[in-house]
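What follows is a single chain, given as structure tokens, in the form predicted on its own.
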Amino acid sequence: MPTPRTLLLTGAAGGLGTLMRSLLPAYGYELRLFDVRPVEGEPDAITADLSDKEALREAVRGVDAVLHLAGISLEAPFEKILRSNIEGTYNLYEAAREAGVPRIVFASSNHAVGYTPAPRAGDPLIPVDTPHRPDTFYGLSKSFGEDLAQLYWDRHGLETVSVRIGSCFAEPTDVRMLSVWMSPADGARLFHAALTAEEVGHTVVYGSSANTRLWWDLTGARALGYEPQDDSEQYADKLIAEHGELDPENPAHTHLGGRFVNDPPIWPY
């Protein structure tokens, strides 16, 4: 698939949407914002809630792609996140359907297979088929999201990379997250392969640099044309001087989505 020329970029004003609106210009990328927060310094987005169906009729109108980034990124009671990750989620699906809009990169997260137990040292790594597991509302909802995409693939034709993402900041903050982190450069590179790979009907992928102490299997990201460049093994002395090693007795530290299945962060708004 041609580089999309325009790209609709939802949850422009997050924190993972403010990376992405710095590094994805440089591949070609015409971005088109959408937030329920104003985007600092960029007076020409749309602010509107994902329950704002002409809102997304009109962002959608004319992208050659979407990149959904938006919605509740921690626990959050069931009525919030049914709002903003599920019917938000099928609110825009059913946008890029009417408008035809051909294909979708979504945002989902390694908290819709939360419980699954991270592999021991000379265990296989986790596969992307793995089933789902989620550890919160919030690793539901991403559940649901892969499941929508499948449906509208199946359905309509509407394709989907569904980006089951790790921890992407400009560094790790903790021992797990050696294992699970994405480098924002990792990420712009990951969502434009996703983005750019030919025939992907509904392809899941995980989401994370090419980390020493990697967690799952990065084959399915790689096969649409990834090519990590980060590692996050230079940090790791500082972090474990800092924090120890990972507790085998802390389901926290034995999880896929760590302190998501024990003590999960609430969403504050």
Ligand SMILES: NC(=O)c1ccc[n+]([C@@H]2O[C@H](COP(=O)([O-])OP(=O)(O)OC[C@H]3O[C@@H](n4cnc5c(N)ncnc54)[C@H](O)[C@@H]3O)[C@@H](O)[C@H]2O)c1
The other form holds:
Amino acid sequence: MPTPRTLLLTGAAGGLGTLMRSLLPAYGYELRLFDVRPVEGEPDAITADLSDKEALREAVRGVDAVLHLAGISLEAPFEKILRSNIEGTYNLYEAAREAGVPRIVFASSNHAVGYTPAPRAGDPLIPVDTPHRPDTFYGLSKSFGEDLAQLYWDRHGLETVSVRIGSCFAEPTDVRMLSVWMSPADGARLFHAALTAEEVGHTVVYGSSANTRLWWDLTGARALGYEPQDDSEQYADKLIAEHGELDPENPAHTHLGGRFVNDPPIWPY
Ligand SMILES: NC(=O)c1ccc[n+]([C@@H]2O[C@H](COP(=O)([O-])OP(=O)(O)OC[C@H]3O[C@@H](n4cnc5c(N)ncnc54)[C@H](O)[C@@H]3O)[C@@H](O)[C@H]2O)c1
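Compare with the form predicted on its own: the form predicted together with the named molecule:
Shown next: the complete complex, the earlier chain at its head.
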């Protein structure tokens, strides 16, 4: 598929949205920005909540694709997750379906499968079709988003790539992240591949760099044309000196979801 010209970027004020605002235009996208918070330095950004169906209808009008990053990105009371992540994602899909938008790239998460035990040395990597094992209401909302995407493909022919993002930050900051880190540059490469690959139907992939200590299988992401260039291993000595090796007795070190399985960080708003 040729590069979609106009891309709606939801969650544009967030951490990942800010990274992608700077990286994606180089791939040829013209971005339309959407967030409930104002986007700094972007007076044309649409400031609206995902519960505002009219604003979403306006936002999707004429776009060639959507990169859906908006939502609560940590654990929160179920009612908040329901509104932003579950109903909000449904509202976006309905608006996209009505407008005939052909493809959405959905920011899913490792927390949809967070209670899956991490592979030990010699074990196979975790496949993409491992059962959902959400570690929080947040993870549950990502499982829902993946199923919603499947429904909209099967029933309406709206394509989605659901990317189970690991940790997309400038650098990994703990030892678990050595296994799940996705560099921002690799993030842009993967989103671009997901937006341009031919005939994806609904495809679920993991999103990370080509880490030496990788926990999951990137075959599906590579099949979209993604060629990761980075590896967290350059940070390993420093992080292990600071934090020690992963503790096999600590559930936060032995499950894909990390501390979300026993001490999830809480959404502050
Ligand atoms: N950053 C990562 O490593 C990572 C890992 C896994 C999944 N994800 C997913 O990627 C997406 C972006 O993550 P992030 O780290 O940038 O999170 P973030 O919290 O920094 O950004 C999320 C943005 O969504 C906006 N938002 C929240 N609720 C909204 C609503 N109801 N209507 C409109 N906008 C709303 C927020 O204002 C915020 O700017 C999220 O969906 C997150 O769950 C991120």
